[in-house]
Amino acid sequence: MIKAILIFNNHGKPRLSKFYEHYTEDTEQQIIRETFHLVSKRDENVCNFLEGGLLIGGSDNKLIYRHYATLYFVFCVDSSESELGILDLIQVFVETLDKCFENVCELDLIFHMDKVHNILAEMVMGGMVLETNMSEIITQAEAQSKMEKSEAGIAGAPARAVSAVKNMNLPEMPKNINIGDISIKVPNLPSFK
């Protein structure tokens, strides 16, 4: 089972953290720091798996990671998971992000955190791997984005209406608004400007 998925930069700043076991917020931060120290001090030419840190479960768990440019992708797993299977999952995750963001970079993870979490949720849920087919993951992520955009159109309507009213150049506030047979008396409101 996957215990946690962590992405942090070369300086240890977390860019994504998803825990599939309950930890307090302080413990999660300590796990992120400990994992960064364990992974970042390793040479580039050594294998990509090592024993988990004390906070994540010690020798019963493994840290499987890949280092791409400025980001570390780390999966904390128990002993039942295949190291090579998780390395492949990391590769699929990174390639999926790369296709969705066209050459993914650290800023994409910062400014599109919801989309990154949606992609991750298509792949892993509750610590179990759901999907590894990249085209299926991308299809579902695009469907989610399309649905969010259509909902944003509805949800954003009140804000657009207020903005439109504020930008109207009315010489004075109208006393009544007539729409067909309906007449609405406008209360005395302070100026929008």
The other form holds:
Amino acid sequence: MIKAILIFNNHGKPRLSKFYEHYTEDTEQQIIRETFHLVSKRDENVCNFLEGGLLIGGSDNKLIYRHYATLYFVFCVDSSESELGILDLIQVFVETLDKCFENVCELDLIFHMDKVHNILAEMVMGGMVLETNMSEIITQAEAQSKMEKSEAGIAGAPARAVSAVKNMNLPEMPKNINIGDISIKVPNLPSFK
Amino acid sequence: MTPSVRLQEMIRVIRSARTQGEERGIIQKECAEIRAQFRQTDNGERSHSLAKLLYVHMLGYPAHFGQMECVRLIASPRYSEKRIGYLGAMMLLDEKQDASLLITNSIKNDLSHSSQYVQSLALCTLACMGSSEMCRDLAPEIERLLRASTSYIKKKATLCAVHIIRKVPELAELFTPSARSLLSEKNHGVLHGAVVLITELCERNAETLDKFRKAVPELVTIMKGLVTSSYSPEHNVAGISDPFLQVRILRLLRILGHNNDSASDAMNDLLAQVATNTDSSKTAGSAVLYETVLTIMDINSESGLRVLAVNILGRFLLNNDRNIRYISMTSLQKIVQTDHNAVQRHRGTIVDCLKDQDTSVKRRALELSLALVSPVNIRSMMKELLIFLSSCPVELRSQTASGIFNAAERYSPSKRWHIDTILHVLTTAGGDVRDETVPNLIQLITTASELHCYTVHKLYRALVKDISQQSLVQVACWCIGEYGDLLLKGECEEIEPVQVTEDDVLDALETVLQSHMSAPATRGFALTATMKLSTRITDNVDRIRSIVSIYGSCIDLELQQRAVEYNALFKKYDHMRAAVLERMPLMEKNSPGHTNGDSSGEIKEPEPAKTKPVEPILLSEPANQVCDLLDLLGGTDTPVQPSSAPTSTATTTSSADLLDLLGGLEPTPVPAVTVYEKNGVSLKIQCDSQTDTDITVTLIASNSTQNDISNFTLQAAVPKSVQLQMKAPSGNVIAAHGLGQVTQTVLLNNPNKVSLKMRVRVSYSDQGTMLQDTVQIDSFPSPSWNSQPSIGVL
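Next, report the structure of the form predicted in complex with its partner chain; the form predicted on its own has already been given.
Below, the chain from earlier opens the complete complex, with every other chain and molecule after it.
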């Protein structure tokens, strides 16, 4: 099973930390620091597998990591997972994030931490791989966020207005407005709920 | 508004902090606001506050005050609040907190909610942090969800079931029937979850495993479909359709086919097909191939298939991608026990990997190289290993050194080569070798009597060059003390003669004594060596007397004691000096369990005939102990023979050994218990070493019939949680009339400390007829009290 999924940047600041086994808060932070220390020492062209640090289970556990631009994606797994498979999983995860955020960058991960967690929850559950089909993951994640937005009520009016304007189908606007005639063709706007 | 907007403001503010202190201040303020928020009654802002709290938690600040808020939010009817509440529960709560019990009821209600997303939230949280009580309560719900509803829920429920089984193994029977039916699903997500569930069920329970063997044809069909299907864009990763599912199915097939012929037969075709058709240019293909190879090696596959598997691994080794090389070496490590010859073919590539820049690859290559050492290739391998030792990273040094020693001990073609190798290691990495190396080396040197002259010359030269490597210096001092006369004679066939005068030798020893780099133990060695030389040399005895008397007032207690005693030898007991300081007798080697090192993956052979295993094992100490004995006995006139002093260690501390001397405990021979006796063939088991979780035993087979028996093989099986490793046997022919025996070492690793049982199948052919028998060993003999080396107390 996957013990932990960590994303941190080149200076060791955590951008996402998800633990599938219980550790105290202090231990969690120590694990993040230790993992950063181990992973940042690695050269660019060495292999992506490392023995785990002492805190997260020693030599039984492996750290499988990938370095993209300024971020390290580290999965800490035990021996029951296929190492190359996890490497592919990291790739799928990053591609999914890319599709969801459109050219994802570190700032996206910083400011939309909850969205990243939701996407991750569709891929890995309880330390086990749940779904690897990108389109399926994205569909589900979007459906859920739609549900959230629809619940937002009056307070969500400005946000919904913005999204409504975005979704407005401009070609449907009438090419000519007959001023002489009282009846003016009004474009079809999506109804507010 | 979704929680994100407020959260983003806070994140922006935190990021604008320029120092750690400023950040802490901002976060404290925010936390106070959040706490105030939580105390207020229900309004729409609570989810934002919790989101902010979770961010703060990720950065490492305490967030426990949010736990009750999570519980409250989970119970809310609104989806956005539920969502953040569940996320908070996964991050902040765990089974040790009381608050986690409070959400059990909410989860139960949500599991039957009309919206599938709410159901999925509940399932996700249960799978991440469900405690055993929660799991027990909710298991029937999960089981129901497994069968009904959409595939989205089904796959989540399946993985939730896996978590439940892990927490509460007794519930496994609840899920077994549904698991089987899930295999007929079309949705890959559900299939994937089903395979994981079945794998978990089979790993826990052998009967379930038997039941699921019937599913092998179904699994084979699914795999075939995946491998031969046309391009399906949704599951495609780099040209392979759903490699994740393929890998999972292969792993399950491995478990089902292990040790079972019929299941393995059913899979043979499939495995051959996958192995030949999969494209391994990308990681995805390699992952599938790798898993296939592991499966082939683990089940009872036919030999052609095994050869194919090893060849695939060999191909991986030559791959440019370091990841793949690392992976292939890991799997070769697992295979090297059983298919040693197949792996030998790739020895060249493996040895080349020692020179790779990557530390992980080097580590794997080192372990594999040590496992591949055999009598045939020992010289070339050792050359490579020694080159590696001089350039290897620091963390691998001691492992390399001890591996080299073990290999040298087992397979050295000649004594001189052995001594040369050890000296080489000591000069390169003397600081990283273990403590037992020094006495082992000394013992080795004494047995090689024809090489004394050569050895002492070499050591003397090494000593003169460099006195920083303590182990080397200790050995050198000891040898110079013992064989100083040979050194001074100056002639030796094997190296060019160099004239060494007595002054040179004494200068060297004095340098060691006075250098600040020498450890106290080393100085002890040097002092004793100087003393011993007093009987071996003729001219400079006075110089020795003066050296010895200077140290009579040394601050170090050990040195002072020795110096005083040696002085006494000079003054009062001069007539005994020659007898006391004469040459040491041949030392016997320790029991097998003691010296064989800890490097894994090595094929151990029984001790060569130079040791006599049955006699009581005497460990005698260097000559300096004798003087202590003299003191103990109050300086009586009877000369004490050094060889009859039983002590427990060969380290150079004296006081602890004195106590042991007083105890006078004689080490008992290691007992061998007979476990099988039939038709003249008997099998004994002898325990070599035992720790809390590991036990090493040797099986000794002997034959008291009239005829030799041949093709003698032993197979062993142990309970599930115990790992078994059988080393290569010493042979497979047992001579008749009890004249010979076959030994085989077995290592058992018992991490769960279950009661150890082992079933051994004995098969041999006696005058042409094949005979087989099985014996069950229920109790293992414990080793004698000191077959573990006891390091001296001081």
